[in-house]
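Coming up is one lone chain in structure tokens, specifically the form predicted alone.
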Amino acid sequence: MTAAISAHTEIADGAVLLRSWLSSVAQREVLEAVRRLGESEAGFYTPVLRSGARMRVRMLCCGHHWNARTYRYESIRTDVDGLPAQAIPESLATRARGAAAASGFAINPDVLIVNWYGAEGRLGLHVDKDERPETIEAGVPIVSISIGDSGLFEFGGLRRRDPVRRFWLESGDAFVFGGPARLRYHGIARIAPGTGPAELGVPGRYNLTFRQY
């Protein structure tokens, strides 16, 4: 089923929901900083998994980049065409780091992936944790934030088989998950096409999630 949750949830011990976190204007902006990421020439492709399925996201990464292949963080895209990753944007981490602390936690983002879903966009039930140990023993949360169509979240438990919860993440929310939520299952199991504001005029969803490596 899925829940109806207003602003500043705790959906779990260390996992905040920050409905409307980001104002028209603050979507505007951030949508703005990662357009300009995806038309550089280390902009979005299609990640292939070490299975050599190709993952149903669009996705590019700043900081460090992850390695669909080998699961590991690199400073160039081996994996894709050789080319450095890019810098986080100050702008994107000032928004990562305020959101971390209005759930309570503190983060000082390295690592920026956004992902981008088209109507089909699905990203199955998994864990972060290629991180180093050290960061996620310390409970440092990855801080998430949505702009475009509406997404469908799954966040279960510490196990593949616990309870998933499911609720919708609109455009211009924030969900924060650290301490102990940090190893939590979570994935997207659609998209609702056509949901986002329109004012954007974006296509599809873009997820950014920042992690500190």
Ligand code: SIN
Given for the second form:
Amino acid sequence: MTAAISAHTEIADGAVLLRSWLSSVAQREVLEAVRRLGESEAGFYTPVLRSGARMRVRMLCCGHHWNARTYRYESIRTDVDGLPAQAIPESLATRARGAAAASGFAINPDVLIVNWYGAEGRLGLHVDKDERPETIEAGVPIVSISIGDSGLFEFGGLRRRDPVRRFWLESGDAFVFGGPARLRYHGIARIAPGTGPAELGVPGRYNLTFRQY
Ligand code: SIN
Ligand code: MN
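Could you output the structure for the form predicted together with the ligand, given that the previous block was the form predicted alone?
Every chain and every other molecule in the complex is listed next, the one we just looked at coming first.
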């Protein structure tokens, strides 16, 4: 297996795309960790928003649970099944710290949200703003790692009406946005089914976002 050649692209001030950040071996390790999380009792579920709409992704939160009805973090999954959120596997937290450092940031992740997209999966434009105001103001980044099928990422500005840039997040890519980019709008327009590395055998796309509450 060949090591990935990683390329570092600044998409905007404070937003860095680390293309092929994870080698095939590292992607497999991440995938195995996600599989173990998914097999635990507090595994994947489909979040239901306060509007009553079902999200188009399955989700699993570690460290703290993100409640889709209140948009708040909590220790147990009160909007799902009352189970405690699982701990963030240290092997995954280490990868998040590494991607942040490579992008000129530091993070001590205490939240990991894994989104699992099927062929019809998508995520509307939104801002990640449910973390503590102090952390957001300090510009502590969101670190995103993608595994499996490619997802068409939309990256906008600080206002919903700002122009949006679209690019594919591929298996093994990391995307880090902090500092002046921390509150930019973003989402996933669509998934390209069957584009993930065949040898990984990922059923769809996993995206891991590491956050510091
Ligand atoms: C997110 O914004 O929470 C996830 C983005 C992605 O799936 O790449
Ligand atoms: Mn987000």
